[in-house]
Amino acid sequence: MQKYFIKTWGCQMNVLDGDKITSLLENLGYEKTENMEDANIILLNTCSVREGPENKVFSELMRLKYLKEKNLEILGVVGCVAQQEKEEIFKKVPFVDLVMGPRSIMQLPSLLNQAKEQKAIETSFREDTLQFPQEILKRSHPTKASITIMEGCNKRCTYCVVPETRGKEVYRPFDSIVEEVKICIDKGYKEIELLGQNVNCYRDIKKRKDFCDLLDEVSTIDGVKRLRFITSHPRHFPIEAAKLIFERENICKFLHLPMQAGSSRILKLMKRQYDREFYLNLIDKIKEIVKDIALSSDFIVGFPTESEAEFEETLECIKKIKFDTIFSFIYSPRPKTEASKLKPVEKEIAKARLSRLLEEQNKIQIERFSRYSGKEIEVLLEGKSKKGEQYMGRSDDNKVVNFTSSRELKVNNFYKVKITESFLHSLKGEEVF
């Protein structure tokens, strides 16, 4: 039987991108191999976000290069790194086989078809990928089914490259995606996560449905005990989804809504369509509604003409708001964005601001963290920790938590834990009777 190996960097997207390519191989009869020597396919599942991840992908194409002269029959690069650089990956790297955008995934069994004769292409934004069959989808997660609700971007943030890579929003009709999580209940999952590059912009025009009667209607399906969602844009962030999240038990408390900076001036050259004073109120706003919610956010240090005081509005927003974590990035400059032609930040200036930053984040972090001490909280079970010693699985706020019991537990189970330490990016305990 033929192998495949997939490689997979990037975003929840990614990730369900990945088992739904899994899922398609499988259904044309290949075996997966975490062996890349014993692979007759090998598909680097891309992310272009930002320049690191991208060149990750380069420099793994020519480590790959002796496997071509073996029995490796396609290699292939597909996500939004093959939908940024189409044609020009196969000038790139002459002996890749396979290109294939996001938004092409169904074209999968044809481009395999045709690559094993010549070089296969297919980049186009298709929206088949929203309604993949749900009677071959194998997902990776023990736990939590994630399920696009909408994909693309129709903002034109001045850094980013996502419209480009996953073009113009499209969305899923209301009841194909309730049909879906009642399939995944049916099939056992406990968590059910909306996904979308932009999901508070989802709209059913037919049914004239937004994401807060999505969010309602999911809610209430007998059997999802967690719902999650990501990734919010401030400027859309409906109040009645945090009403919602207050009101219904199973709605996790726990929301990520990227801020990016913190200064109102370097928002606006971000095209982000708010400023810091309205972040602000939306973040009152919402604690007001959910007293002790979980918070985390995306920044961009370094973007172009950042000076040292707007950095320091950065500092202030996360002393202000006490995000639980943060993903903190320097600036990386994109592929026909217009900020890759503003005038650059110094690097080393960048790489001090960085670090600044997540000094900081880390004070704030290991007290957020430190609040969980002696208090029990519901698991939902992952599976083993990496040490093999623990538990592992994750809070209602998506706290990582390993922990201890005198029993065997199972996966995708709920347990009740009594913290006993809390450490900067998890919580550690013991299973309470």
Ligand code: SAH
Second form
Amino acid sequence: MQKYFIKTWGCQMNVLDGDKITSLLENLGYEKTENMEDANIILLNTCSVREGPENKVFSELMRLKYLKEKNLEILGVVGCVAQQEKEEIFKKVPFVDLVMGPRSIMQLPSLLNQAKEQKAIETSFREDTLQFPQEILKRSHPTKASITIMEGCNKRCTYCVVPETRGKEVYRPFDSIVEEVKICIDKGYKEIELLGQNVNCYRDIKKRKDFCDLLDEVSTIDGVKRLRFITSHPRHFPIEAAKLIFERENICKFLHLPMQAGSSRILKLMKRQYDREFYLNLIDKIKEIVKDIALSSDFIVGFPTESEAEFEETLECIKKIKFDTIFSFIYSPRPKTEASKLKPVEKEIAKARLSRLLEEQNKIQIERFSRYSGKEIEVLLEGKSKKGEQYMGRSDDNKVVNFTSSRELKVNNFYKVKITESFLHSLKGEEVF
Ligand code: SAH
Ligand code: SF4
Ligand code: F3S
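Following the display of the form predicted on its own, present the structure of the form predicted in complex with this ligand.
All chains and molecules follow, beginning with the one already shown.
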């Protein structure tokens, strides 16, 4: 039997694309292998949001050359680096056989056929990935069913490659999303995650439905015990969504709302379409409605021309808002983006700012996580723990909980856990029943 190996980098969208690709391959009769040396097909499902991960792809490709003299028939680059670099990939790495962008996934079977004879490439923006055939979709996550509600991004943040790699926004029909949720529930999933680069802009024009209508509808489907969505955009996050988070028990009390920077001048240079005051106000309103919401965010430090004082505005914001978690990155210049033409901040300065941001956030985070000590919370069991405890699962607000129990527990069930200790990135506890 022919075997495939796939490696995925990047965001949840790319992880779901990885599942879709895997499902297509298995439907064609290929079998998965974890060992590259055994594989007849190797696909690298790539991310180009920063330079680091992109460079890794090329060094990985160079390393794989020797396999072409063994079993390896087709070496493919898929995902966002494929979309960004297109034919250039064949020039840079001549032994690559296939290049496929993230919006061309449904073309995989025909591209594989073609790649057996000659180099195969497809980087057009199509809409058929929105309607992936449910009968063949196999999800890799043990408990969470991620569902694409839109693809692409119409924003033009000056640092970002995503609009280039994922194309213009397209939205999936409302009824087809609802149908997929129901199929997932029938398959036994209790947790649903609505996915898109900019979910708040979701709309179904024909049915006159928007993002809040979708949250409303999905949260009332029988069997949806947990509902999440990602990613929101501060400019478009509707306050009605906060009301729904508060009202509906099954909508998780968690919100990822990337702020990117605390300085209004930098936000303007980033073309984020909001300023510091707008973001802080929005957070105040959200906290007023959902008092105990867990907030999460993304930050970029060392954006071109960022001054020390402007960086400190970012520090002030995280101290004021007290996010439960943040993802912070050193600005990375990307090809064809507006910001890459601006004067960069020195690497050493940017690195030092990242450490200061993390140091500050760590203090806040330890404090935020400690609020759970002694409390009993509901955990959806995902599997065995990597640490000493037996089990690992997640709370409603997305925290990793490692815990013990005196009985045998089952993945994908909810358990009540008493938290005995809190750490920087996780909680520890024991099951109570
Ligand atoms: N659609 C989402 C996230 C897209 S990419 C949003 O609008 O927020 C995920 C994160 O990567 C971004 O939030 C940003 O913080 C970071 N990022 C994107 N481009 C980057 C770049 N050129 N350098 C550093 N970080 C970047
Ligand atoms: Fe990139 Fe901005 Fe779109 Fe997010 S909203 S994907 S950061 S362009
Ligand atoms: Fe990376 Fe593409 Fe996602 S660039 S973050 S994999 S949309």
